[in-house]
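Just the one chain here, the form predicted on its own, laid out as structure tokens.
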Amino acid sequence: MPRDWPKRAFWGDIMVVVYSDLKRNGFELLSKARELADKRGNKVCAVVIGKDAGTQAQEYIQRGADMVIVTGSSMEHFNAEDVSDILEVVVKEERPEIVLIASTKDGKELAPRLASKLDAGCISDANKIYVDGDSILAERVVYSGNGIAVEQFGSFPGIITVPGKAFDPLPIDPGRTGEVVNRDIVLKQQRSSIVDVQKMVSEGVNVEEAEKIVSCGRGFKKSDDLKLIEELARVMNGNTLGCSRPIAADLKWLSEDHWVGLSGHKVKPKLYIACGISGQIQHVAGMRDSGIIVAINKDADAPIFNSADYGIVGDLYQVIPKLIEAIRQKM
């Protein structure tokens, strides 16, 4: 933190500043920010940056923000140097206790830059944040899910990055009111610039938003056999396929859009069916928050059964066709 800032803070009305380069993640952050601020009787400020920022301001207010700062209308693309400069100005003016940043690809680059500028502490990928007396505590998964670290700041402001799906967004409140502040923050001449942006080719799969996911692992013998889980997904009125690391990264049977796990996508569907997945901790870390988890594996000692609500011990080539037929009869 800047050396002239007090160790314990409430300097103004704003307790939490929220920023996300993706709107859906911003709504999730606002839910937790609203909870924290209400415990203190303070306010939440959201920062929206970019040429479409003005149209999003009311949405952020309806999702829990008391104030929305709209700025950076000339920015065509995300630039961590520019955004960190903007947030540095906002934080120094509003003097919040904590700053919540979505742990997206861009957010992971932004947070340490901002922490360095503010000489502030930074907690990465917190999945729980709560008030304990005068302290803000954050919990995060460590050692690939084998432990939970409980951390707190020794000074303020503190910066916390939050992965997607950690918190549920608040429902829209059309009657909620707040303040929209348009700010013209002059950006510095940066040492780097964006020359070109090329979008990654995607299959259009969004496992992070799916309500039902049928996932496959090394229990499948060949890529053509994935038609089994495609059919299982269809009969359940859900067409989203997931997979473990070997299927996407090693065998290339599915694209990385389908990869669920610590290094892939974190998902939170209502139903997750793991077919032929052993259940290594790296995979479980990406799907452990699912509503109902069903595991199908011929190895009764497979770790996946420790995370499952329902388990079927058997050969997936025999179990899945019978499961498909049973679902068809019920549907």
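For clarity, every value in this text was computed on a predicted model and none was experimentally measured. Take the two forms, find the largest set of C-alpha atoms that superpose within 1.5 Å, and that set is the rigid core. Residue numbers count along the first chain shown, from 1. First, how it differs from the form predicted together with the partner chain.
Once you line up the core between these two forms, the Cα of residue 69 stays within less than 2 Å of where it was. After superposition on the rigid core, the Cα of residue 83 moves by less than 2 Å between these two forms. The two forms, fitted on the rigid core, differ between these two forms by less than 2 Å at the CA of residue 52.
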Second form
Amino acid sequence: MPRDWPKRAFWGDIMVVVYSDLKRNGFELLSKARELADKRGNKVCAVVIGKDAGTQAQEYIQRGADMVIVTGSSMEHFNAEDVSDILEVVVKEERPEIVLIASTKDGKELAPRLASKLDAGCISDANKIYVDGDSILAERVVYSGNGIAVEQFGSFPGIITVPGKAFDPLPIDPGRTGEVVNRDIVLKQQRSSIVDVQKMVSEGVNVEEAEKIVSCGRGFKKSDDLKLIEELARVMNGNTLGCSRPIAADLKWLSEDHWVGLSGHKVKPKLYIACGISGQIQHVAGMRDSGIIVAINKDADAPIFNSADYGIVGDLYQVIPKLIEAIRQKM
Amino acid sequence: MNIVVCAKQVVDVGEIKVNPSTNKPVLEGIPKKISDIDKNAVEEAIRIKEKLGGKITVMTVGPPDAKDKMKELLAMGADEAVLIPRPQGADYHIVSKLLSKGIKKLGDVDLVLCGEASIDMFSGQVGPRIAGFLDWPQLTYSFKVEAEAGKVKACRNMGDRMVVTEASCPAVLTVTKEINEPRLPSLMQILGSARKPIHDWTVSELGMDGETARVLERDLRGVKMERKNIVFKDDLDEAVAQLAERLAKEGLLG
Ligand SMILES: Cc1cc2nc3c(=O)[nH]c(=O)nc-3n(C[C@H](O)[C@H](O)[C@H](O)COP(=O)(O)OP(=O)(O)OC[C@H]3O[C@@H](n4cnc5c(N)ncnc54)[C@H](O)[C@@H]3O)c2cc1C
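I would like to compare: after the form predicted on its own, may I see the structure of the form predicted together with the partner chain?
Next comes the full complex, this chain leading.
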């Protein structure tokens, strides 16, 4: 191995795992890693995995890494079995204190598999990570938004998965230098194989950064009727549509980038208008940080009204056209 | 095909309130249920069994009162159940290792099914951890599963892409809510489930005495949501005018 970095006998350093095709996530993790490492007097090591991994190594250094390990470049597609085997080797060699992995679905299936191979702890979806005395603490939302758990590791290494946009990436610093290490790890013959990969349809919306969201649920009778909320969104100058899980996952009327909730996107617009959404806690978990929440629902007992600032009890097919008219006059 | 379904009893998160004086979520006295997606896992196991035969074992790490809820899964069509007590302060490391050791003890298991995540914590760690511990393939986020003797294929929702993965058994699958509609057991099935065994296995017989948690909870804070809860009804024209007025005042119509 061409490197002069001493192999560590103790658990130190912050390691960031990046897939070569998910750059932005990697930069966000690096910025948090840099902050933690600076406070602890440690180094930041990025492990870049996947095709073309090597081509980006310099950028990871410029964004905060002291060392970049390039590996797994023969892998055709991400699969948790191979990646956890690779990382098991790397982590045992480098002995980081903390390993940060993005909370994408890939990351969420990888992190616990890796954790079990290392007999390690894993904290999922931490949106705050900070040094407190000797410990590193992580906070995450639990009970569908009713609680925040503050957690700490009882052993090293500790693995943390981090949702997108929890941290801001560091700007590029062209003056930063670091070491790039190529590490080839022979992959095992796995008992699983990927036979097909299809890109999901995506309408390319970004609900997480939208200022105004008009959201729809199963109160709509057919996909064509979504024109109503498109129109409402348009008159409000906030043409971002959101939806409940069934609209994206079961009915597929909208692509999954519109899906708001516990298992979808977490949004915090200034205004969130929920139309024909019952307001189950798993939906509310994704939008409870919104500025003003408006609910339109024909059922006066629908739980959404408990989570709303303003509500109208009525048939959305009558209410929305009237609302479009009323808003048009105010704009 | 012998299948283990890992199912968790959870508090009904929709019923949780935050205690204003302690600022902690109140978890005692809340109705409990089997985590929703775990029922989808049981349903999928039953469909596989209907096609290929075999036995379905439900395995739970939880308190003694979980047995009542486990009976619902037996009524749906699982054949037997195993309850392993949850040690104080257990984290995912301990829970998954107990389940993995339980699966080994049971022996001759072809498939392990879990929900993609439990609705209380929503971490989704248990399935992949069991797979890692046993060094089995993992087919996570499956929304369509085809099993045949000795192998399994799943369509998986990985967010930005759909992945079809094939594996030879034994393997671990985690399923999404969309995979099926869990059946409601008939009265006969509910009565019949009383005769199906629920075995109690101990932490020590699984060799896990004294195992320490890798993650410790330092604090649990409640998060209250304060909303105005102003609701307009009856006269829709009036309601809409009022709402538009309020939104304009809030500066949201600019
Ligand atoms: C583990 C887990 C994770 C989940 N994650 C998510 C998630 O991320 N996001 C999410 O949204 N859900 C999620 N869910 C599902 C959630 O529990 C609810 O089932 C879902 O949010 C319901 O969607 P809905 O409100 O569109 O449909 P419904 O609950 O069917 O509600 C439809 C509403 O429309 C109203 N309505 C009907 N007709 C009209 C009309 N003409 N005019 C006005 N109102 C009308 C009805 O009164 C009703 O309140 C999750 C569930 C589980 C178990």
